[in-house]
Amino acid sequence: MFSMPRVTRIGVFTSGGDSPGMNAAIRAVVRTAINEGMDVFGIYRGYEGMIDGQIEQMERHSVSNIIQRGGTILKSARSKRFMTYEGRLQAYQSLEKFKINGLVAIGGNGTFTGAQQFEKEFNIPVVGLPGTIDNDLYGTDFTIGFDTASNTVVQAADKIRDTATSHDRLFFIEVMGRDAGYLALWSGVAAGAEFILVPETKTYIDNITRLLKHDMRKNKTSGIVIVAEGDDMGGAYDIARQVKERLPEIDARVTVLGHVQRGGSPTVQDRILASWTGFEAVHALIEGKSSVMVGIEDKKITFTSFEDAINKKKNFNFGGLELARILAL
């Protein structure tokens, strides 16, 4: 077992899908590290940039006026090369040129999987920050970007409901969530959706049509269905088609929100979450922690191993689906 060297020069990068609040996290890491007398370097384009040596030293002014900006100033990219030992070796050699001996990785499952392997092979400690709008990482109540994305979905759903009501239409709104339905659940409850369809539960089209018929008998002529893209019956288009086949009298329309959910100025909650966890990540490296994700549970900072953050299943609040069903009656 290797002993970890004392961290004096930190590299920070963002990887995978961008999420609102990543810039706030970068800002917190850079300024905390400098305050601790450390050198800090920005690594551009995630693992791809690490391999290619796209690294530059950052100062306090490097992160001025970014806390309110969406996206990531360090850019992000997925890297097939980093999945190979040769790619990881090249990344290590790039870090060696700058004498970087500690990393803060901001991202999700894929980011942490790569970081875990990299640390095992090259003995560079890595601490992760949960940056994903999916909110699917075990070990934190919320992930950076989730709150902003939820608000984006709700704002869109509110506008769509206006036209749904005006034209007596049923709108199927598809949101991101290939493997997890947290975004669909929270935004669906907040938007007053009539139905919320998520990967965690099986969808029965006949149940939906039966309830829609019940609504029609009560003269309810419009509605909203929030569909996570990873629902077992398919995306919003597939589900809308199947409902339309059973109830041809319904005027069904589909809106896929797509990447608009990733963008926008982060909410207060995402800025605070990013700032707090970024601050703690630097101190975790100083204290010798590694291969852990910084999160917040019950308003307290937690450190969860990459192994658990990646592999353990976060508890899904099925009660939220029942809440939505009752409130939509």
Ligand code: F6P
The other form holds:
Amino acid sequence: MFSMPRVTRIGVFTSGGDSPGMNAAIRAVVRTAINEGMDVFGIYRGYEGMIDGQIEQMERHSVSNIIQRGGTILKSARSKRFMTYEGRLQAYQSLEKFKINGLVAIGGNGTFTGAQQFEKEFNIPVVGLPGTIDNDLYGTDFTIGFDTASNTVVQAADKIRDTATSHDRLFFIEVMGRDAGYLALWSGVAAGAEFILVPETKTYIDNITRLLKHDMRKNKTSGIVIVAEGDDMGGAYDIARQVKERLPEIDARVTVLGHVQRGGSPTVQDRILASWTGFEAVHALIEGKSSVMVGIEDKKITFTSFEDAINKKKNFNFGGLELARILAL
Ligand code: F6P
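Take the protein just shown as the form predicted alone and give its structure as the form predicted in complex with 6-O-phosphono-beta-D-fructofuranose (F6P).
Once more the chain from above appears, this time first in line as the rest of the complex follows.
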């Protein structure tokens, strides 16, 4: 006797901060599901739209011409209402109307925290895709959007380097990363930054000024400091001010890159990561998996429980900070 697969009607949504490659992930989920004979529905504005029933059936053509586009055609939001039981119950009732019996959640920590709770309470299987520029999820080497954001930072830093050199200035460039310094580290090494300041390590301003003096003695007249917004000594403006107090002779400038890092056409790496994990997410639901995030580690597909993806600390390459410093001398 054949048993009916549990999941036949999938809902897909993007939630939390958007990231380049989310559209490629939506495309992969929609087309894989249709290819498997399933019905697939787009849920708009993340958990907010799930609560409000902003749900539409998607066809193959609904995801035409989006693989190259940044942002998310399904839109995204952070939902306070979904943090309450009433909100989640309403979301469940919306899904029931469309007979949706499986979900693919594309997002980061907050998205998976909500998904885990929802699955426990309403027994709807959820598989996650890592969509965030922060790359702070355990269980995947990279998250969807991180590579594009790193390239955006490096392109900006290269341009800033031109003017920094012309004017003999020290630039403090603030990049995103409220709690994580992966974007700062990766882009800082690639941009040849003199210093990289991240939340994962304690920042000592005196140490920076001592090394800057050393650089000046070696006739270095300009430089770049990449500051993750969540650094323990503050953002780029705070750090620049503290350095300036100790070294008034330095001509310092600050650039905050902000949300420019969240947009743009996804790189090849992000498109492939999104397409491959999106495909695997649908198959995972068919196989009965739930409350897991699909990732890629060492070029192999991995499934990590939401519990671990959210709570375990991903390996941070502290050596990269030292590497940047040595190579910048
Ligand atoms: O996407 C993650 C992230 O970029 C964090 O690094 C940043 O602090 C946050 O989102 C800001 O997002 P928003 O402006 O959407 O609140």
